[in-house]
Every structure is written in structure tokens, then in C-alpha cells.
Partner chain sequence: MPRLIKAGRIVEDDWQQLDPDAATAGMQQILGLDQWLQLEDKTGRAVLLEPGQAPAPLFDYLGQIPLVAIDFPVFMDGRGFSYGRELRERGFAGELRACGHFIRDQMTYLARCGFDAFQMADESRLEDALAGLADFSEHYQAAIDQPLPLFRRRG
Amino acid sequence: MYVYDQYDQTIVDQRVDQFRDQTARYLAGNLSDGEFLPLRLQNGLYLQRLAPMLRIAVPYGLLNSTQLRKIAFITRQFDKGYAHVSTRQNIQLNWPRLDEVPDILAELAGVQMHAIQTSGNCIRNTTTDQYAGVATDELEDPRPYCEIIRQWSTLHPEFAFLPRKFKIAVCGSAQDRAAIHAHDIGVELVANASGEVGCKILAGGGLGRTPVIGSVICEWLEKKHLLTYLESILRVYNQNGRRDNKYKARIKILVKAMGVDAFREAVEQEWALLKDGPTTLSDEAIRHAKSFFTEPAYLALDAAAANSELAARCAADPIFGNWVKRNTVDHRVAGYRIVNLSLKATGFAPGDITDAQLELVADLADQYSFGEVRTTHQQNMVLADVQKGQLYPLWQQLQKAGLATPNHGYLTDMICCPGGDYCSLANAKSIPVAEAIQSRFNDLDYLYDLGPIELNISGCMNACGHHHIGHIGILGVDKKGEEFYQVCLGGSQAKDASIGKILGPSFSQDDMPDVIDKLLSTYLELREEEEIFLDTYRRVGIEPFKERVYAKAD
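Take the sequence just shown and give its structure alone, in the form predicted on its own.
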């Protein structure tokens, strides 16, 4: 993973000192709320419903065990003993004291971490596939390009005050695990007819009040032109994006207003001025970025023997075997597996992890996975490089810690924003709805029979829970001061991306488990062999589900 140089560390240390002074002046009454607002947002600090919220940057979801232990320490020392993994692969603290935030930032700086540009109208944390570098369907590791984008975008003076926040995701695999179609810019590594790998560029995607699937702006771009092309898109947006109405300020609105072809032409005109300029990537610059993502010291394992041993262990302990089947994934290196750590145990807020669990995961990373941990878009964690022969002792420790729920990719492995329990923007609570659904559908055999289902929950139209692109999406809404929930069906974050369609009138919180039950029963009655929920929905449409859910009882 990337290691700071002296310039990185100096910038982060200076930012801590600056914000310490700014916070002291604000608390002393020498800065107004309005003056302090952009300063705190530049450092990832929100003022939430009950306490500040600090969003810690985790570039492209990659952490080492030392950093994870520091997060555990911070949650104990400055918070309430737990942290939250967000859909942007960042880590959030929900209960820090404002006067102690500079101390938290100083602790983070000591392990090459920060909260810069995790909020505000700037380029946010670049995200990618949690299996990057080890996935079997990968064309090329996207992480070096994420790091290149991170370095280019961090404190970029031209893009520090954009019309609205800006999000970039990069995908290098056949399966899109980074939701690139739902980002302001999506970058996909693709091969041309000659087999040369370059970049497909999408722009104008995004969720929120106006969900839009991104449009292809460039089918294939030489990798050396990545930054100049991204800069061209940002310039067109920065110059033409609306600033008079924050609800119409995202790039998706600009692309829609201009039309894709006109927007592409404007980008190409801007690019003509930037192409082959100073930010053109040399071969050496790309090699330098790749040098931080070298292959760890994998052992040359006997694949046949490893498979045989694992199969025997799974047969001897079916509970372990089920976990291996559900929560581990093929690795590109023989004898290894990718392990998903579930942060979706019933009764716990999705994405939350305690200080003790953080410490344990750090220890397990050191013991089993080269000291590296990844956070995921689905609000889980990953140990990417585990020997098959070590899966059983790893599972035993995860199981004791409540991190081995075998539900990865199933209904209860849901995405859920913090909602009205914390967020001042939320219209309704999200966590109680998630817990009610988890409790209602806790029969694993039933979950497995349902097959893969993506259930996403947001507490407001800002869509931090990505409800628009869930197979089933739930949105909290306010109706005359009361909390209700709108349901949409048919969303997808994959390469066949789609925006879910609203089912109909909203429901009360108490109704939600029954509503989900009716949707699932309808699916089971209608599905054909091998169909997952999304396939059935796309074949039969929304009407059968609507009829069942809104049918009047006899």
C-alpha cells in the first residue's frame, strides 16, 4: 500500500496545526458558525443531530494493522468505543467532542491518516473494488490509478470549492464492485482491440434527489491521459455547474441539461488545451504508483493439497463449510482465499465495529493476511490474502468475535446509512428498520434459498445508503412530522446498472418487515430456475409485487 513521503506528512501535520488553531478560535467566539463551516468541512467534520461526526479518509479502502489499531484507540479514547464503515469505504466516528477533534487528527497523522476532503464541495475519497489486486476477474489492479487520482486531487486549488461534492470510482475487473455508474466520474480499465489496457470514462452518475446512471464520455483513453481528461471534465463542471441551487448543482444535472453529446464536446474542447500538458502521466509516474502495490510474499502452495484439506475440514464441520462457501471468494493465487468479515450481525447497526473487534481484526491481519485490511462499499471488511489451510483457525476467532455471520451478499447483508439516530439531514431512522428486517429474516436456510439480494436503506433523499441501486431500496421520508418509508425495486450497481422504480405509497416503520415478506413471497412464487431477485423483477416487472403488497385483506 502507499506510504507517505515527507511532503505528504508535512501537509497532514500542517493541516492538524491549522485546524487546532481554527477550532480554538471558534470555541473562543472569534469565528462565527458561518466562518467555521468551510473550515470544519475541509477536515471531515459535520455537526450532527446529537454530536459532531468525523469522517476519516481510507483511500480506496486500504488500511494496515497499525492504522486499524489507532482507530480502535481513538474510539476508546475520544468516542464511545465503536466506529462505522461508510459506503465510500471511509470510517466515521459519531460521538467525538468538538474540542478534541484536533487531538484525534493528530493521532491519525501519526499513522499516515487524515480526514481531509471527506466532506465539503471538493473531490472526495476515490473508491474501488475491495478485491483489487487479488480478484480472479481482474484485468488490471486499479489501486495505482486511485492513488494517482488521490495525489492529484488532494488540496487541488482549482477544485477546492466546486458547485457540489464530487466522487470518483475506479474499476479494473469484469464485475463492477465499485458502482462506477453511480458516481460523478467512473473509470473502468478496459482493453482495446489490440489488447492494450486503457480507461473508459463515465460522467454524470449519482444518486440523491435525482438518481442518474452515468454516461460514457470516452470509450477508450490512453492511461497517460487519465489526469488531463479528468481535469477537463472537472473544469467544464466547475465553470458551468449551478451554484444558485444546491439541489441542482451536481454534475449529473449539468450533463442532463447540456445533453451527453454537448457535454462530451465541451470536455474535448477543454482537453485540447490540456492534452500532453504537465499532468500527463509518464511511464515512470505510473511505474512509481504501481511500486506501492507489489505482490506480498505468497507461499508456493500445493493447490491440490490445499483444496483437499479444506474440503475435508468443511465436511467435518458443516458450519465452517457454510461460512467458507458464503463469505470467502476465489483468489488469483493458488492456495489462497479472499475473506469477507461480516459487519452485519443481527441486532447490530450495519457497518458498525467495536474497538475490541478492530483490535482483533488488526491482529488477524498480521497473523493471516500480511498486515492489511480493506473496507468495502457494502460496509464490511476484507482480509484479502488468507491461506486456505489457515481459514479454520481464522474462522474460529471471527466467530467468537461476532464477525463470521455467513450472510455475505444475502438479504441481511444490507447497506444502511446512520439515519435519524445520528444525522441531522435524515428524515427518518434507518437502523431500527434494518434491525427489524434482520430479526424477521434470520433463518439462514431461507436467505440462501432467496439467493443474492441487495437491500439498501437510506434515511433521506441524499441516498447515503444507495437505496436507488439496491435490488430492494428503502427510503425514509417525512410525512407531516412522522417517519414513513418508501420502497423501490429493480436497482442495480453492477455493469448493467439501473435505478429502482418506486413501488407506491410509503409505509410505517412497523409495516416494513411485512412489506419485505410480501415482496419476497411474490418473488419466490414467480421466479424461474436459477433466477435471482433482480432477474425475476426484470422479467415480470413491478406490477405483481405492487398488487401483492397493496392488496386489501379479506
Given for the second form:
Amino acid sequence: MYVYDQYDQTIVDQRVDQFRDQTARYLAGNLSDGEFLPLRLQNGLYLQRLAPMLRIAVPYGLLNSTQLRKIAFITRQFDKGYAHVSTRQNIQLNWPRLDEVPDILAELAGVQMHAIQTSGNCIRNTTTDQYAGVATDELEDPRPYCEIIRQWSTLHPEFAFLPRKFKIAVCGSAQDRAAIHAHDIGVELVANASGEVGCKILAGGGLGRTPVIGSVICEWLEKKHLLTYLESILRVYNQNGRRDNKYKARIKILVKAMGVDAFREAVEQEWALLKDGPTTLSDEAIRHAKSFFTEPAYLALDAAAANSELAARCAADPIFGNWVKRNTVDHRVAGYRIVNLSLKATGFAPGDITDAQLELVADLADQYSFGEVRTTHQQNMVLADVQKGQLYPLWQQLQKAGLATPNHGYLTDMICCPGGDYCSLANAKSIPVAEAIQSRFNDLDYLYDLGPIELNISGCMNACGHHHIGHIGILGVDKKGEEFYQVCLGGSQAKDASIGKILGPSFSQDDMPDVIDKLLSTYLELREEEEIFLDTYRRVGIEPFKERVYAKAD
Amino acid sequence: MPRLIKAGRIVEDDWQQLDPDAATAGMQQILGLDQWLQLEDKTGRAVLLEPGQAPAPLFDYLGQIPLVAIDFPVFMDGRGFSYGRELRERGFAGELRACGHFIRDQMTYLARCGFDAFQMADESRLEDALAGLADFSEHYQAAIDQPLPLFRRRG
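Structure of the form predicted in complex with its partner chain, given the form predicted on its own:
So here's everything in the complex, that chain up top.
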């Protein structure tokens, strides 16, 4: 993974000093609430319902064991002993004290971490595929480009006061695991007709109040032009994006208003000025970024022996076998598997992890996966490089720690924002809804029979829980001071991305498990053969679901 | 006389902003964009851009303009950062002045975008703003103050 040199460290250390000074000036009354607001947001600090919330950046979801242990220490020392993995692959603390935040940032800087631009109207953490570098369907590892974008976007002098937040995702595989269509800019590594890998650039995607699937702005761009092209897009947006209404300020509204062709033309016009300038990536710059994401020291394992040994283990211990089947994924290298750690055990807020679990994951990463861990935008964690022969002892320890719930990709592996329990933006709570659904549908055989379903819950329009792109999406709404939940169906975050359609009038919190039950039984009755929920929905449309859910009792 | 930061020091301003309704303007006055556009001879005449007034109309005259002022009526409106940088990238070598309600914590960004004069609505904050220029000694991106991005400078 990327390792700071003296330049990176200087920048992060000076940022800590700057924020310490800003906090002191605020507490002394020399910086107004309004002035401190964007400054603290650009250091990840929200002032929430009960306490501040600090969002720590995890660039493209990559952490080493030292960093995990530091997070565990911070949750214990400065918080309540747990942290939360967000849909931007970041880590959130829900109970820090404002006056201690500079100390937390200093602790983070000591392990090459920070909270820079995890909030505010600026370029946020770049996200990517949690299986980057190990996926079997990968054209090229996206992480070097994520790191190049991270450096370029960090404290960018021109783009710190954009009309609204700005999110970039990069994907380099056949299957899109980074939801690039739902980002302000999506970058996909693709080969052109002659086989050279370059960047396809999408812009104007996003969720929130007006969900939009991104449009292709450039079909294929030479890699060396990546940053100048991004800079041109940002410059068009910074100058022309709406600033009069925060709900119309995202780039998606600008792209719609201008039309894709006019927007592209404006970008190309800016690009004429920047193209081939000093920000053009040199071969050396790309090589340097790539040098941090080389292969770890994989052993040359006997694939056949490893497979038969694993098969025997699975047969002897069916609970283990089931976990292998559900929570582990094929690895590019023979004899290895990718392991998903589920942070979706029933009874715990989705994405939450305790200090003890963090430390255990750090130890397991050191022992079994070259000391590295990934966070995922589905709010889980991944050990990317585990030998098949070591899956069994790993599983035993994960199970003891509550990190082996075999529900990866199933209904109860839901995305859920912190919602009204913590967030002051929320219209409604989301964690109790998630928990009620998890408790109701806790029969594993039933879950497996349902097949892969993505259920996403957001507590408000801001859509941190990605409800628009869940196969089933749930949105908390406020109706005259009471919390209600709107349901949408048919969203997808895959390459065939789609925005879910609203089912109809909203429901009370107590009704939600029944509503989900009706949706699922409608699907089970209508599905053909191996069809997953999303495909049945796409074939039959919303009506049968609507009829069932809103049917009057006779 | 109003004061501002120039070349890293607090100095007295030798320019005046022209009343938007004024019919004629003297040489040491900063004109609004509309007033400036109406001038037959733009040589030596300074102009003020508001957010929403992109700098494109100035591009043909960059060698003649001694001063471009860019207003920040609210500090959260970041259009002026792009205006300033774009003017510099196109070769503007005169004074590039930020004026209005920007704050100390934006000084590094402004300077990096090519601003070399800073006129704050509240002059009592100038001293503090001067200190803001020293927040960072190292940067990743190419900008006006450092034309090479870090990836071209890493040893």
C-alpha cells in the first residue's frame, strides 16, 4: 500500500497544526460558527445530535494493521470503544470531544492517516473496488490511479469551496464494485481498440434528492491526461454549478441543465488550456504510484491440493463450509481466497466494529493477509489474501468475535446510514429499521433461498445509505414530525446501474418488516428458475409488488 | 487610506473602487466589469469581477490591465479561485487582488491560485491573515506559486 514520504508527512502534520489553531480560535471566540463550519467539515468534523462526529479518511478503503490498532486505541481513548465503517469506505467516530479532535488528528498523522476532506463542499475520499488487485475480473489495478487522484485532490487550492460536495470513484474490473455510475465523476479503466488501457470518464452521477446515473463524457482518455481532464471538469463545475440552492448544486444538475454535449464541450475548452501542461502524468509518476501496489509475497501453492484439502474441511464442518461458500470469493492467485468479514451481525448497527474487534482484525491481517485490510462501501471489511489452507483457523477466530455471519450479499448484509440515532441531518432513524428486518429474516436457509438481494437504508434524502441503488431501498421521511419510510424497488449499483422506483405511500417503522415480507413473498411466487430479486422485478415491473403491499384486507 | 496585504506586507492602498453609477473614472480607480467593458482605451485601467462574471472578456487585454480585483462577497463562494488561476494561466502578470469576505484560512489557497494582494472587508483581520499565508510549506498540486506538481519534484 502507499507509504508516506517526508512530503506527505509534512502536509498532514501541517494540517493538524492548522486545525489545532482553528479549533483554538473557534473556542476563543475569534472564529464564528459560520466560518468554522466549512473548516471543521473539511477536517471531517460534524456537530451532531448528541456529540460531534469525526469522519476519518481511509483512502480507497485500504488500511494496514498498525492503522487499525491506532483506530482501536482512539475509539477507546477518545470515544466509546467502537467505530463505524461508512459507505465512502471511511471510518466514523460518533462521540469525540471537539477540544480533543486536534489530538485525535495528531494520533492519526502518526500512522499516516488524516480526516482531510471527508466532508464539506470539496473533493471527498476517492473510493474503489474492495477487491482491487486480487479480483479475477480485473483489467488493471485501480489503486495507483486512486492514489494519484488522492494526492491531486488533497488541499487542492482551486477546488476547496465548490458549490457542493464532490465524489470520485475508480473501477478497473468487468464487474463494477465501486458504484461509479452514482458518482460525480466515475473513472473506469478500459482498453481501446488497440488494447491500450486508458480511462473512460463519466460525470454527473449522484444520489441525494435527485438521483442520476452518470453520463459518459469521454469514452477513452490516455492515462497521462487523467488529472488535467479531471481538473477541467472541476473547473467547469466550480465556475458554473449552481450556488443559490444546495439541492441543485451538485454537478449532476449542471450536466442536465447544460446537456451532456454542451458540458463536454465546455470541459474540452478548459482542457485545451491545461492539456499537456505540468499536471500531465509522467511515466515516472505512474510508475511511482504503481510501485506501492505490487504483489505481496504470495507462495507458490499447489492449487489442486489446496482445493481438495479445503473441500474435505468444508464437508467435515458444514458451518465452516457454508461460510466459505457465502463469505469468501475467488482470488486471482491460485491457492488464495478473498475473505469478507461481515459487520452485519443481527443486533449490531450495520458497519459498526468495536475496539476489540478492530485489534483482532489487525492481528488476523498480520497472521493471514500480509498485514492489510480493506473497508468496503457495503460497510464490511475484507482480508484480501488468505491462503485456502488457513481459512479454517481464520474462520474459527472470526466466529468467536462475531465477524463470521455468513450473510455476505444477502438480505441482512444491508447498507445502512447512522440515521436519526446520530445524524442531525436525518429525518428518521435507520438503525432500528435495519435491526427489525435483520431480526425478522434471520433464518439462513430462507436468506439463501432468496438469493442475493441488496437492501439499502437511508435516514434522509442525502442518501448516505444509497437507497436509490439498492434492489430494495428504504428512505426515512418526516411527515409532520413523525418518522415514516418510503420504499423503492429496482435500483442497481452494478454496470447496468438503475435508480429505484418509488413503490407508493410510506409506512410506519413498525410496518416495515411486514412490508419487506410481502415484497419477498411476491418475488418468491413470481421468480423463474434462478432469477434474482432484481431480475424478477425488471421482468414483471412494480405493479405486482404494489398490489400485494397495498392490498386492502378483506 | 484603506490598507491591504501586498507582497507579504500590510500597505496602504493606492487604488480606489469606483462608484458603480459614476459616469467618469480616474486612472487609479477600479471599475466594475460593465464600466470597464465600455472603455474605448483599456490601457492602464483596473477591473473588478464579481462571482458569476467569468474572466473571459478580459483575455484579449491581459497585457494592458494593471490590476484585476476579484470579489468574495461570501467566503464560501469559491468561483473566484478559478477566475484568478485562469487569468494567471493565460498570462496575466498584473496585480491580482482578492477583496471582500474571504478568511484567513483561505490565504494559502488564494496565494496558490495567483492572488498577490488581499483586501479584507474587515481590516482588523489583516494581521491575522498574514499569518495564514504560512500554514503550509509543501503542496501536491501544480499551481501558480509552484508550477510543478509534487510528482515532478519528488527526489
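Residue numbers count along the first chain shown, from 1. Worth saying up front: this structure is predicted, and the values here are computed from it rather than measured. In this text, rigid core is short for the largest set of C-alphas that superpose within 1.5 Å between two forms.
With a cut-off of 2 Å and the rigid core superposed, Gly29 has a Cα displacement that reaches or exceeds the cut-off between these two forms.
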